[in-house]
Amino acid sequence: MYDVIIIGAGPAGLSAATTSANEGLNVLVIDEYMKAGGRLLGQLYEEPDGTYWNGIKESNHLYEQARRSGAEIKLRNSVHNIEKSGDVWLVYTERATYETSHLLLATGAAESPLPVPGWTLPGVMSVGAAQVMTNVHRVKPGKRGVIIGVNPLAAVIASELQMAGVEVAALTLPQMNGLNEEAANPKQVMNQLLHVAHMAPSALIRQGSKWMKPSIMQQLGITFYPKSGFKMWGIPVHLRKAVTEILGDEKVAAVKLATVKPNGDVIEGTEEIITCDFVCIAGGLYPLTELAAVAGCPFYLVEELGGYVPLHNERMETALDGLYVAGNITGIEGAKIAIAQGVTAGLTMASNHGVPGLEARIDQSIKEIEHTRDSAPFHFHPDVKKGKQIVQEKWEEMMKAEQPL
C-alpha cells in the first residue's frame, strides 16, 4: 500500500514525486518506457533568451531528484488497469496489483496521425519519432526528409533535425481531406505559425510575424505567399504548397507537391516532385486520457487543448476522489508546465493525505502555472489560456450541479 502512485514518469510525473516524497509520503512512479523523462527527453530548441532547452539533462535532473527524495520508481512496468474498490484504488501492472489512495495520472501525450497516400512505405515516421530517434538514441533518420504538417511542434523538430545535420528539405502542408481541414488550410496553419516565429533566427521574420497578427494581413499574406516557400531557420515553408502522395517502390524516395489555392484546394497541373529518403508526418498531440476514462472520469472535449481532458480542478483533483490528473493529460502544453503541475498535484496530494500547513504553498503553486504559462518561448495551441478557462467553468458547473438542494 502506497500513499501514492503516480502512472507516468514525465516532467510532471517525476515532479508531483519529488514533491510528494519530500512531505513524508510514500510514492511509487511507474512508467512503460526505459527510461524516464516521457517526451521530455527528446527535446533541444534555444529559448529567446539563448540558452539551449536540453531534455534529456532536464529529465535526468527531475530523475535523479525523485530518486533522492525516496520515491520508487519502477520503468518498462506498463499499466493496463485502474479501479476504485472502497478508498483504495488499485493499479493493475504487468508485473503486479498496486493499491493506494491518492493516484497522479500524468498519462502525457500521444501523436495525431495524418492520412497521407503513401505514408505506409518503410521510411516514413511521425514526427515525434524523428525526434526521438535524433535527439534520445542519436540515431539519424535519414539524409533528407520532408515534413508533413506545419505546426509549432513540426517547426521546433525541425529545427532540431538540422541541428543534427539532418537536411529538412521543406516543411509542407498535406492536401486537404475530410480529416484534416484545419491542418491543411493554409491560413489557419499561418495563424499557429506566428506562434513560434519570434524564435526563428531570422529578424526579418521575427519582426514580420509582428505585422500579420490581423486577419486581414494574414489573408493577403497566403494570398501572395511565395510559391518557393519562405525559408525559418534555413528550411523552406511551403504555405501554398501541400503533398498529395508519398513515393517509392520498396522504401520513401520522393513527394508528390502540388500548389493549393489560399482555401486549401489543390490546383490541378501544379505537381512537382521532391526527393527524399524519409517522411515525417505531424498532426499534432492530443492529451493520452485512457486511464481516466477507464476510471469513470467525466471528460469535456477542449479544442485549445488538443482534444478531451478530464475534468479537473485548479489544485489538479478530479471528480472522483483521490484521483488527480497533471501535465499533457489536462492539455498539451510545455514540459516547463508540466513540472509546475506535477508540484501542485503533489502538494495536494500530501495536503489530502493529511500534512498541514500546505494551503498557502498549493496557492502559490497555482500562480507558479499560470506565470510558467505567460512566459512559455510558444504554444501549441494558440488559445491555451482559453481551453483552460473553459475546462474551470465547466469544472464549477459541475460542482455545482452536485450539491444538494
Second form
Amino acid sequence: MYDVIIIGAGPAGLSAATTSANEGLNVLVIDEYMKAGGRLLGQLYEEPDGTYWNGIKESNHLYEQARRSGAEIKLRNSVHNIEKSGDVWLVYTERATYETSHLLLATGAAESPLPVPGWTLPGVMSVGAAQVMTNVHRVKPGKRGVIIGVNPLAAVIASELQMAGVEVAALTLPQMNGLNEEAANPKQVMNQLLHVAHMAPSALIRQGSKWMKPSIMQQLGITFYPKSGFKMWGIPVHLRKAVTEILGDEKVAAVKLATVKPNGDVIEGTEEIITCDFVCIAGGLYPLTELAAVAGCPFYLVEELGGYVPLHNERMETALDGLYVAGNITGIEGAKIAIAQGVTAGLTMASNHGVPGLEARIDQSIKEIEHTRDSAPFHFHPDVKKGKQIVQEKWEEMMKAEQPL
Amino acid sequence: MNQQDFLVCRCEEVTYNELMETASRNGCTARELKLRTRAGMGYCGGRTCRPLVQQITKKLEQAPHTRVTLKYQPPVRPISFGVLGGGEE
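Switching forms now, from the form predicted on its own to the form predicted in complex with its partner chain, please provide the structure.
Okay, now the whole complex, with that chain kicking things off.
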C-alpha cells in the first residue's frame, strides 16, 4: 500500500513524485517506457536567450531528484486499468496490482494522425517517433524525409532532424480529406503560424540571414504566399502544396505533391514527385486521458487545450476522491508548465494525506504555474489561457450543481 | 481498394471510403460508425484511428462537449490472457 502512485514518469509525474516524497509520503511512479522523462526526453531546441534546452539532461535531473527524495520508480510497466475500492485506488499493471490512497494521472499526450493515401507503408511514422529515434536512441529515421503537417511541433522537430544530419526535403500540408480539414487548409494553418512567427528570428539570425524576417512577415499572407514556399532553417515550408499520395512498393520511396488553392483544393496538373526514404506525420497532440475515462471522471471538450480534458481544480484534484491530474493530460503545453503543475499536485496530495501547513505553498505553486505559462516563449494553442478558464468555469458549475444534495 | 482509398483502421482493415460512405448513408454518430464498420474495435483498441472516427462524425453529431463520444474500456493497453485472468507474471 502506497500513499501516492503516479502514472507517468514525465516532467509532471517526476516533479510531483519529488514534491510529495519530500513531504514524507511513500511514493511509487510507474511508466511504460524504458527511460524516465516522457516526451521531454526528445526535446532539443534553442531558447530565446540563446541557451539550449536539452530534454535528456533535464529528464535525468528530474529522475535523479525524484530518486533522491525517496520515490520508487518502476519503468517498462504498463497500467491497463484503475479502479476505486472503498478508500483505496487499485492500479492494475502488467506485472502486479498496486494499492494507494492518492493516485496522480500524469499520462501526458498522444499524437493525432493525418492519414493520406500510402500512409500505411513502412517508413511512415509520427513526427514524435522520428524525434525519439533521433534524439533519444540516436538512430536516424532515414536519409531524407518529408514532414506532412505544418505546425510549431513539426518545425521544431524538423530543425532537430537537421541538426542530427538528416535532410528534411520539405514541410508540407496533407491533401484535404474528411479526416484533416483544419491541418489541410492553408488559411487556417497560416493563422496558427502567425502566432509563432516571433520564434523565427533566433534561428534565422544563427544562419546569418537577419534580413529575412521582414520578408517572411510579408509572405505571411496566404493569398500572396509564394507557391515555391519559404525556407526556415534552410528547409522549404510549403503552405500552397499538399501531399496527395505517399509512393513506394515495399517502403517509402517518394511523395506526390500538388499545388493547392487557398481553400485547400488541389489544382489539377500541378503534381510533382519528391523522392525521400521516410515520411513524418505531424498531426498535433491531444491529452491522453484513457485512464481518467475508465475511472469515470467528468470531461469537457476544450479545443484550446487539444481535446477532452478531465475536469479538475487549480489544486489538480479531479471530481473523484483521491484522483489527481498534472501535465499534458490537463491540456497541451510545454514541459516547464508540466513541472510546475507537478509541484502543485504533489503538495495537494501531501496536504490531503494530513501533512499540515501546506496551504501557503499550494497557493504559491498555483501562482507559479500561471507565471510559467505567462513567460513561455510560445503556446501550442494561442488561446490556451482561455481554455484553462473554461475548465475552471465548468469545474465551478459542477461543484455548484452538487452542493444542494 | 482503388488507388485513392486508404486504410484508416489497420486492425480491422476499414478504409476511408467505407467510413465516409457509411457515415453519410446512415447519418452516424461516432459510436454507430464504429459498430457498423468495426473501425477502432481491433486489438489495439483504436489507439490510432479513434480520433479519426470521431472527426468523420463531428459535423453530423451535436458536439457533446461533456462526454467522450467513444467509450474507453479496460484494458487500455494490450496485455496477455494470463495477466487479464489474474495469473502471476
